[in-house]
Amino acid sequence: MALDESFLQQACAIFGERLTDAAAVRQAHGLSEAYHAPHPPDLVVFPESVVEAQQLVQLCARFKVPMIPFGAGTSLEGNASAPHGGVCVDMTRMNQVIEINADDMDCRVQPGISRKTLNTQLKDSGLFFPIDPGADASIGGMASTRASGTMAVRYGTMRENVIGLEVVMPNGTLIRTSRRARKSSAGYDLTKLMVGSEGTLGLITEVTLRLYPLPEAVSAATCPFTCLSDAVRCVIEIMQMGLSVARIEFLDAVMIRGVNQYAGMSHAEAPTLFLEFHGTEQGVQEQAQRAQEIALGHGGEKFQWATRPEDRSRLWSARDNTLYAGLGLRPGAKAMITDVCVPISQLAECLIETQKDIVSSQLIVPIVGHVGDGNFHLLILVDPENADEVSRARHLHDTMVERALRLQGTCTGEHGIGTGKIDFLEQELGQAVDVMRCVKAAIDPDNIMNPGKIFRKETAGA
């Protein structure tokens, strides 16, 4: 869209050399993780301070010149893309930790930081924040999304995890969602409105989130079994006997295949569960010995451990970086990255028949999965010149999607809606949409906050 002079000369009254619209930059701001097609906006402003962020919504509010929060750039759906133009807003300046408050196990942070940041800022604490995305995201966009990750089995998501919020609604007021008390009933649960919003109601300037103490023992282990339904059913058991299991992942053969190229690793090209298990240390090990019952009971190979920290990060260093080994299985590929997530007692069929899918699709497909939680991950790697592949991708995405719905599942376990799965969620929730429509409408009337994302409407600033 055309930004008026006057709002151009203002925006750089504020911002100086802070206000870009070099095409580079503007280029990679309209870009994430994922496959959607990029979007680049007119302007990219980098806020420093509360007070600038307020002064730059009240300008946006004024011009209605739409506004597009960014953070890391990891986002899977197209979330921070600017399908209408307007101003992206990168929060990466505001990184800092605000507070820590020991005794009551919670913090307040910008929403620039990342995860990895925090948990190194809060090492001298004896606390941690767990949420683990695998990519390093922003604390904000984490928010933003409903972020989740490998460790929610335990400890929950980011709507379990975000105490408040400081937010700028779309006419440039500043709130706050909650206190720092652990539980209230008093009024709407604004913040729980907020998380996983994905930027169409408000800019996030600060978070206050629930941290956790840093557990005394830590045990990490993989598992091999012979087939993938043996891997979902010993899931399945681990959860319905309560172990406290604080992650467990599951590869499939492809996958490991290249994790074991990509980071040097020789697992067993075989359906593997990668399991951790955190608290004291006669605890961790009772649990752990459990599990690993459990699975021989369910056909699963002789358990493989790492204890010493430096094994389990590199174990799960090759998990999180699942989407780089992923691409090495066919260089110059793209990776069609999408999530669903279905009752555990639905799992291994919609893992079963996925797989069909992906045989009969003649892609290169890995699988990771949240299995504790019911949701997996495809990567679908294909060549986004060729329109066969790309249709081939898009059918078996589709088809995915659709078998997740019809098992009450999910669209999205955790990457959100963004532009990508508006459709979806329409077959999802049906009128209640209309409801959240209604929700939007009220708040950001001129439909300037992140415009395009989770349904859509035709005009933005309008």
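Each form is matched to the other, and the largest set of C-alpha atoms that superpose within 1.5 Å is called the rigid core. As the structure is a computational prediction, the values presented were derived from the model and not from experiment. Positions refer to the first chain, counted from 1. First, how it differs from the form predicted in complex with another copy of the chain.
The two forms, fitted on the rigid core, differ between these two forms by less than 2 Å at the CA of Gln362. Annotation: Cα of Ala263 displaced by at least 2 Å between these two forms, core superposition.
Relative to the superposed core, Gln304 undergoes a Cα shift of 2 Å or more between these two forms.
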Given for the second form:
Protein chains: 2
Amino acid sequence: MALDESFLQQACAIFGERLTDAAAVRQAHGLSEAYHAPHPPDLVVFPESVVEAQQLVQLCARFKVPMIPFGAGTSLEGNASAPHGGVCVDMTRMNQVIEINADDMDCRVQPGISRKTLNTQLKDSGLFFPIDPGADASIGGMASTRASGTMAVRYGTMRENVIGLEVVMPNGTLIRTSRRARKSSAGYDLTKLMVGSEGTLGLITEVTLRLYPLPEAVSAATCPFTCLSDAVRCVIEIMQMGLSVARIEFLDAVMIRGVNQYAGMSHAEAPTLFLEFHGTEQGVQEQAQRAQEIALGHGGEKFQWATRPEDRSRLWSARDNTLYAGLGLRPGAKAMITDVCVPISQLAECLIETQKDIVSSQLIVPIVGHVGDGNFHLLILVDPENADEVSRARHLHDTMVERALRLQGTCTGEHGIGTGKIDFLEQELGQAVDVMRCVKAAIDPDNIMNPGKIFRKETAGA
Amino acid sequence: MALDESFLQQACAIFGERLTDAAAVRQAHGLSEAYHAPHPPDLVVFPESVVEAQQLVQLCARFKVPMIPFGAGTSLEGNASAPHGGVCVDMTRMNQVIEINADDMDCRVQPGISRKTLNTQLKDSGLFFPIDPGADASIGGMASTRASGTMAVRYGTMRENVIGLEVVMPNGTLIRTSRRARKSSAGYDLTKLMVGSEGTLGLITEVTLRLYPLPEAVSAATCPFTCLSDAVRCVIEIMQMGLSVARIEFLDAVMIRGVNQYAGMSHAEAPTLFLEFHGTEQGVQEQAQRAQEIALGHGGEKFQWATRPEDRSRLWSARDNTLYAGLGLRPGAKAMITDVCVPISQLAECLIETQKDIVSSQLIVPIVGHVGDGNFHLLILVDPENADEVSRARHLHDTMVERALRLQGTCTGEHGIGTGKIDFLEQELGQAVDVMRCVKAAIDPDNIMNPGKIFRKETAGA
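Can you give me the structure for the form predicted in complex with another copy of the chain, which would complement the form predicted on its own we have just seen?
Every component of the complex follows; first up is the chain already shown.
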């Protein structure tokens, strides 16, 4: 879109050299890590304060210019691309820890800080922020996409761990969605409304996060299974026993092959669980032993476990390298990464049927899953120049998502809708999407906050 | 209000004898357990199906008649009274468990089922629903007020434990807010928007709940402290150690006196903590021992603990009788029950200053708190006929709430706003309340769902 001259002048007056329309910067901000077509913004600005962020929103509101909040650029569904042009608001210069409240086990941070930087800064407090989506995402971005990852089975997702937000609303007012108390029943839960709204309802300028004590002891385990159903059944029993598992990850045989190649390891090429327990020395030993007994009951005879840090990281290193290990299975290919989440009782069926489709697709598609939550990812390895492959990949993707929906699941467990899953959201929630549209239209009547994401403006029938 | 004749005829056609304007029934539905002035509805109806509930909403929408959803009538802030008249929708006949999914550890229930009835029906599954607000509230009501209670420190509140809802929206459409997957990042979190909205955004017709394995072992403990600060400091350390405490409750000396009188016990009349741990046999022993060490470090020398059920219930019986024990301190008095919640670092100050005000008020006011969350309740014992007393009670109440807000807390941790805390919500969240109004106006433009609750329709300045 052509931006108004007067708008540009005023934006320059706020941001000076922290405003750019350089092609390389715009390109970098239109892409993220998604496989979707890039849509660069017209401008990129880098606010350094809440005041600047608010001034920008007020200016954009006056000229009805779209804004796209941007963090680390690690989103996967086109969540931060700019299909309607406008201003990309790169929040990475607002990356400070504002306060750490050790007694309350919480902290206030600016949205541009990355989760790893935050954890580095938390070290002396004896606390940590557990949500780990893999990438070193920004906290603001993680809040916006309702991210989760490996630790969600124990510590919850961003949904459970954002205590409150400061947000510039589309009309330019600055609000706090809640106080710092651990719980509240004071009015609508605007915090949770904002978490997962992918920047479509406002610009997050501060995040209050729940923190946890660093575990006194950690034990880790891996176990291969003869078949996928046995592995899933084992997970279900571990959960039903109430074992306080901190992570419970699944790698299919293809992914294990990739890991073996990538890291020179020799895991059995079989569906494999990776587990981690957090607790006291005595507690984590007991938990691992119980998990072993359960695994044995499902044919998991090669259960290995470790408590010493070096042994644990050896055991888990396979899990920690899945992206590059996956890509290594087909050098030069790109990965279409996608996720679904189903009730765990439906997980084995969902995975087995998906594996059959993978065979039919003749593509290499490793699977990795946060199976304690019923969540798994496909890394569909394709040559993006090969239209036939891309079409087979697309078909595989769509079939899997539709299957997850049939099995009472969701089209995305943790990546968000972005542009990539817009059509599936309607399938998933039907008329509830109209309620979302109604909320969006009320809060952002000019549709200037990250337009074109989550849902189309009009209903399918309209 | 005078209800339209045609409206009445059509309502009768739906509900027949399950529609009444009998004074006694109306009175009973205008009151709840709140100390606030009762506001009876014009009519009470008892739907028995989703179809009837939806027909009712559509009818009320056509005639712009207010609807007030009603569960067990145990709310405390006038959440279910009818200040604008209209139809009270008593959901207690929709009280069935629809399905229990043991593998997924969840269940679908109708909103009128009470939490105790649900737990009775869950018994054979080895699972339980932990949220325990004290009263035997309905699940729909608990979702509506974002209830919590003693177990929240371990299991979360209704916010964390409602997986999804079926809701009749004010325009009569029936939606599901989410699928049954454990997590999702598919669009706005309508589930969490509805939880805590106190019936102002729609009529809940089904609730999907998260369940937990019954703990293999439970240990319980009590410990009196010389002063309140020591007790709170002990709680903070227990939380920071990451002990997996399932309940951690505080009774002040006045409440202990009440308990001693009521149940013929002989607890030291001192600020006292009640603790409970859930886990394995070995785990709960270890946790209790660690808690004892921490308590000792804060002068808690009379730490008592127990694992056998009969010993545990003896220890905890004091905590389980606080309402009647409190009322027993002043026979004939009524209790104004209210709650606030602050960051735990502010809890000691908030409690100590409140106790000073209690002394000044010359009223008897026992305190009981879910201190792991920073949440506590006053039971202000008053003679409602004595205007001076009521005024002193009111002053005590308001001063405490304002203090909690100054200390970064919330005006209600778990009772909701209802009519009782409307003015404090504005103090607490400022312009964020305008965002709530904006959402309300968009979803319920005719203001027919539980009008007059949570906020006034217009801003204070308007």
